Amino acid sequence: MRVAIIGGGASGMVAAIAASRPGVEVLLFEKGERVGRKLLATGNGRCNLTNLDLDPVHFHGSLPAFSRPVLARHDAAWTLRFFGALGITPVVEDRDRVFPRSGQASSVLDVLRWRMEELGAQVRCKGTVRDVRVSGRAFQVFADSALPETVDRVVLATGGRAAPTLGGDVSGYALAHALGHRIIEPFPALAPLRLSSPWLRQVQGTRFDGAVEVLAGGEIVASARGEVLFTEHGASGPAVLDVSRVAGERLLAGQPVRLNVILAPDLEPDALRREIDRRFEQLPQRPVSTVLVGFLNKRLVPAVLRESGLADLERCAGAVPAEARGRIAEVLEGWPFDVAGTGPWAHAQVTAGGVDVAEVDPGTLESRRVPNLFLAGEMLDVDGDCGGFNLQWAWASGHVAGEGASRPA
């Protein structure tokens, strides 16, 4: 039996390992000069292998329950065993994130490459697959500068559009579409948000521990707490990345979206208002512009005060009425920004959307439309939160697809 794995990323490499068994010849096609380029960038170069909290709430798509059978059999414990057998020692950090003890994504890539070599998988880099055709009960795989390869099974694991400088593109979706699959329009996830605001130039580059809420249709549809970073064009940071998928989905549906940035998430509204009043009453002779320094990042102070309606920042704090102090507290509780869109694909970590999972068997990841065709990773309309969830899906789905593709007929 011959199995073609199309794509040499995280899911493709694990699929090649899972498919490599006696009597099975595995061909892995990678369009780039080497496998695993995107993997090297994950976790800021440290590779966030998985997360110990794999609650289904962390995974998204048009059919959120689709990922559950795969993740039930290939959970975080499975991932630790899989990589432990390859030589990776894990360490658990905050928010249940798991990294290799080496602190190097390159070590994860190394052990995957070595295992493929040990098992005899044939890796063909610079081999962009232009077409996959059904030929009777087999497939013809057409790659650049090579005669077509006849194979019995195919695993599509080309990844999505995110991070185009590391190889992200739509080639896999084109192959799946040509084979009869419906593609749910991809959009950036775990991406910065573009905001409309006159204050961005003043606050860009400011980082702080805060929280964010996404509002659509007058309701809070997503929220997260963590580091927030204001940028030239909007906001980024882990908290913003976590809600960007929901914001992008609502924007794609044509809904107006607002982002509330919460600057004091550790204080209840009443406590926050008391603190604001206390500072103004304690320092009545100081200019308004100085009263929040020491409580709030001072680069944010002028914009927050002006957003609350205070034009003269040199007036004495004691002259500011209670109503104006209340407006300051309201901005700190939820500074509203209109969301103009998500950041570009170049700044997205993950692709949302992809092959419609209603057309894929959730137990085996075999296509319901094309027998002996399997799909894995970002090819599918499954994406996870920030914190190791997307790599967990890549390992798990790659293994399931590779196993299925190499099973005896």
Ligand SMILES: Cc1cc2nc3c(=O)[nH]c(=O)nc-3n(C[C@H](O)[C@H](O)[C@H](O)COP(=O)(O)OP(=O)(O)OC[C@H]3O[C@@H](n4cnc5c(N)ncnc54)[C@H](O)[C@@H]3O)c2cc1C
The other form holds:
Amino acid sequence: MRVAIIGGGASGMVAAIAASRPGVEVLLFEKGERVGRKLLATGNGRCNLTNLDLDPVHFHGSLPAFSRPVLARHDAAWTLRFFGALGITPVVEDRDRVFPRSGQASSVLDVLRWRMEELGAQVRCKGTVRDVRVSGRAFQVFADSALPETVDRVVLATGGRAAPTLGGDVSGYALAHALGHRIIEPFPALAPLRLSSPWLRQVQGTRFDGAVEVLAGGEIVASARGEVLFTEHGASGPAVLDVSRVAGERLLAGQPVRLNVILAPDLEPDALRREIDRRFEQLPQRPVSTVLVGFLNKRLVPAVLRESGLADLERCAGAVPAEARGRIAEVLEGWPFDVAGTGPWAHAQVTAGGVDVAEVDPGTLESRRVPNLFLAGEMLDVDGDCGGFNLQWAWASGHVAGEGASRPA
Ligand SMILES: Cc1cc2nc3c(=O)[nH]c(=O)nc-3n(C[C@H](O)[C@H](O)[C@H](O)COP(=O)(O)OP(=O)(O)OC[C@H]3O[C@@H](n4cnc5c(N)ncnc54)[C@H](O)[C@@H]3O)c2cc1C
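Here we have the form predicted on its own; I need the corresponding form predicted in complex with the ligand.
Next comes the full complex, and the chain you just saw is listed first.
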């Protein structure tokens, strides 16, 4: 039996390992010059390979229950056993995140490549697959710079659109669509938010420990605490990445979305107001532009004061009325920005949306449209939170799809 795996990323490599059984010839097509390019960039080069808390709440998509059967059989313990057998010693860090003890994503890629080699999987790099045609009970796979290959089973593992320089693109969706699958509009998740604001030019490059809230339809629909970074076009940093999926989903639904940036999440509102009053009263002769210096990142101060309605930043602090100080506290409690979008794709870590999982068997990951076609990884409409959940889905779904694709007829 011949099995083609299309895509040499996290899910495709594990699918190739799972499919490599006696009597099965495995061909893995990768469009890049080498396999696993994105893997090298994961976890800031350290590869957050899974998470010990795989509660379903960390996985998303149009059918949130879809990923459960796969993750129930291939949980974090399975991932640790799988990689342990290949030589990876895990270390658990804060928030149950698991990394290789080596601290090197490259070591995770090495052991996957070596295992594929030992098992005899044939890796065809620079082999962008342009077409997959059903031909009777078999498939014909058309890749660049090679003759078409006839195979019995196909695993599509081409990933999503995120991070195009690391392999993200839409060609996998086109292949799935041509084979009869519906694609749920992909949008960037774990991504920066594009904001409309006159202040960005002044505050870009500023990084601070804060919190964010996403507001849509008159309610707070997501919130996160952690580092926030203002950029040229909006906001990024772990806290923003954590709420970006919900913001993107609401925007796609046509709702106006607002981001509140909380600059003093460590203080209750009363304590914050007392602190601001104290600072204004302590040095009344100083220009108002100096009052928050030492409390807030000073690059944020002029924009915060202007957003609070203070036009003249040279006036004495003592001359600022109590109600204006109250407005400053309000801005520090939640500086509102209109969200224009998520992305760009170049800075997104994950794709939300993708191949509609209603057309895929959740037990085997076989297509319900095309027998003997299997799908795995990020190209499916499944995405996870930041913290090792996306790679866990890639390993688990790749293994299930590879096993299914090599099952005796
Ligand atoms: C910067 C960054 C950091 C990340 N860090 C983490 C982390 O620490 N932990 C975590 O859990 N997740 C992390 N992720 C997410 C994680 O890397 C992905 O979810 C995961 O790699 C998805 O695996 P995949 O196999 O589905 O897709 P990919 O890993 O993207 O692999 C798909 C492969 O298919 C190839 N391909 C595409 N189309 C074709 C075609 N037509 N023909 C042939 N080949 C094709 C691509 O070149 C690519 O190599 C990170 C992502 C990024 C961008």
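Positions refer to the first chain, counted from 1. Nothing here was measured: the structure is a model prediction, and the numbers come from that model. Take the two forms, superpose them, and find the largest set of C-alpha atoms that agree within 1.5 Å; that set is the rigid core.
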_Can you tell me which of 188, 210, 98, 157 is located at the hinge, considering how the rigid parts move between these two forms?_
188
*Return the inter-part rotation between these two forms: the angle in whole degrees by which the smaller rigid part turns against the larger, from C-alpha superpositions.*
9
_Rigid core fit between these two forms: Cα deviation of residue 267 in angstrom_ = 3.5
